[in-house]
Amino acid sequence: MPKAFLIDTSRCTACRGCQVACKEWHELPANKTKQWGSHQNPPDLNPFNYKLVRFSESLENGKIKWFFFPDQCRHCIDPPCKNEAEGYMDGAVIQDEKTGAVLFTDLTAKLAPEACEAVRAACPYDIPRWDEKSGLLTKCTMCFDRVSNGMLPACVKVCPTGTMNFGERAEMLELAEKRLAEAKKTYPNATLADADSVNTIFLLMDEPQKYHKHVVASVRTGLNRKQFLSSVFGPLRRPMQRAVRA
């Protein structure tokens, strides 16, 4: 039975405990940050921050309203990043059958930069980041080492408000529906983001765009010239690259 996160944004206070716990558990180096006009720091996900609490400020009826969004990999049920990576190199991106965790392996360092960008661009949530120095693609691992040993992901373990939840997917979906019904009493526009296609389910208090532009999966309405040529010649080019990299 796959595992899943339920992230209830109605309970998030932006303490950033989850963000810090993720960084500490994975022993990721510090980022140099500065005041850039927002409490959100660093400004975006990067190779050394797999999780980022996003801050969005909205003025509604003369009142300031905050929307907090603990952004991370959605561990898609049918991961586009894995599907894209398989065209370049087997095993660069894998999906654990037991947990559903989508994992980037050290083989991503063997991908050419353009292949890394293709894998990154395949994500409808703009999550993967490329470490130019190591050549690795990085993102949330679902704390696979912890979960495989019966432990909670680090972000869930430290959450003091019940925002972060983790367990069997069926149980998280049931909890999500209960939380949603309760949230709608206060927030009529509350919704679950892409719950049928991901293993990181977000409960939102309002429209997704009020949180962040990549809260729900982006949909391509058409292909530009570069994308069209890639779709035509990509399948022919990838086996050649695989042979060179082997």
Second form
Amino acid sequence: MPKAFLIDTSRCTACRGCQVACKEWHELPANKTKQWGSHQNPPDLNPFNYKLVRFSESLENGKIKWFFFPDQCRHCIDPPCKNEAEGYMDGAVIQDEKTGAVLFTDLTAKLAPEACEAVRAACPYDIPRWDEKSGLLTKCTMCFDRVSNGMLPACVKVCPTGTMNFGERAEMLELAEKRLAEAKKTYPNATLADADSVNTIFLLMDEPQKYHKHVVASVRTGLNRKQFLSSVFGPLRRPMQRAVRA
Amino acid sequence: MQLNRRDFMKVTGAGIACLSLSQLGFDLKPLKAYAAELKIAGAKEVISVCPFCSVSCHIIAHVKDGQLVSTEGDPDYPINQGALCAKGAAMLSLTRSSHRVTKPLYRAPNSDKWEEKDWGWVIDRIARRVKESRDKNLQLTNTKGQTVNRLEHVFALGTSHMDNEECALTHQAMRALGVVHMDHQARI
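Having seen the form predicted on its own, please provide the structure of the form predicted together with its partner chain.
After this comes the whole thing, all chains and molecules, with the earlier chain placed first.
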């Protein structure tokens, strides 16, 4: 039975507890940041931030409205990053059948920089980041070590507002519908983002574009040309490379 | 080798699980490596209090071989119920950060440099400055001639890192000196 996150953005106050808890659990080093005009800091996901609360403000009827988006890996049910990576190497990106967690292993360090870029580009949510120094591809791990030991992911455990939820996928979908019905009373345009295809389900108060560019997958149905070619030739790539080398 | 029933079940159970999965051709090594690395496994749990604001969220500090390895909210505490804000969530970094000040620092009047000083020197100097100010500025009576014993030239700024008992002690010490301007600073 796969697990899932439900992230109810209507409850998020952008305290960034999740962002810090994630960094603390994974013991990731600090980033050098500067004032760049937004509370969103660091400005983007990076090899040392698997989780980032994005801040977006818009003016509606003369009132400022904030849209907070605790961004992270969606742990797709059919992950394009895994399909792409398998074209180069087995085991660099794996999916745990029990929890549905999509994991980048240490083998990603053996992928060539171009391959890493291809895996990055395959993500419809712009999540993976490449650490130039270690050569590793990095992203949210669904706290796989914690979850396999019966604990909640660090970001969910820490959340004081009920924004971050985690559990069996079926339970999360049920909760999502309940919360959506509740949210619609205040926000008539409220939706669930890509709930059918991902295990990190975001409840949005308004249109996805108001939050961030990559809130919903850019290609929602079928494969684009690049993904199509990758899925067709992916499995052949390694034997071909081997043949070229020999 | 002696096995009780429980151990026997564990060993056979694990054996059967490994056999069946490996027979199906799954390579479980990478996943196992991920799952086995729970850094707080076997750690002692120590209940602590977040030092930042007056909400005083409880924190579980995981201690292994005398070292702090992880901190997280205490789910059994009714106030925070396991949750923490960004500051409380950063308790591990608070203890490990290279920016942490571990020795008293002194900046002389008009100086632009901090100097490291030992505690004896610092406490001695604070005591001397407090006494000088009190001897010079203690106001025994107000304009109506009533006894007030007030010291308006010293104020105490507290810290939300102080617990209730430390606050009580500081308050009593300040009152004894005649200090009337006090702020605990636990509003955040």
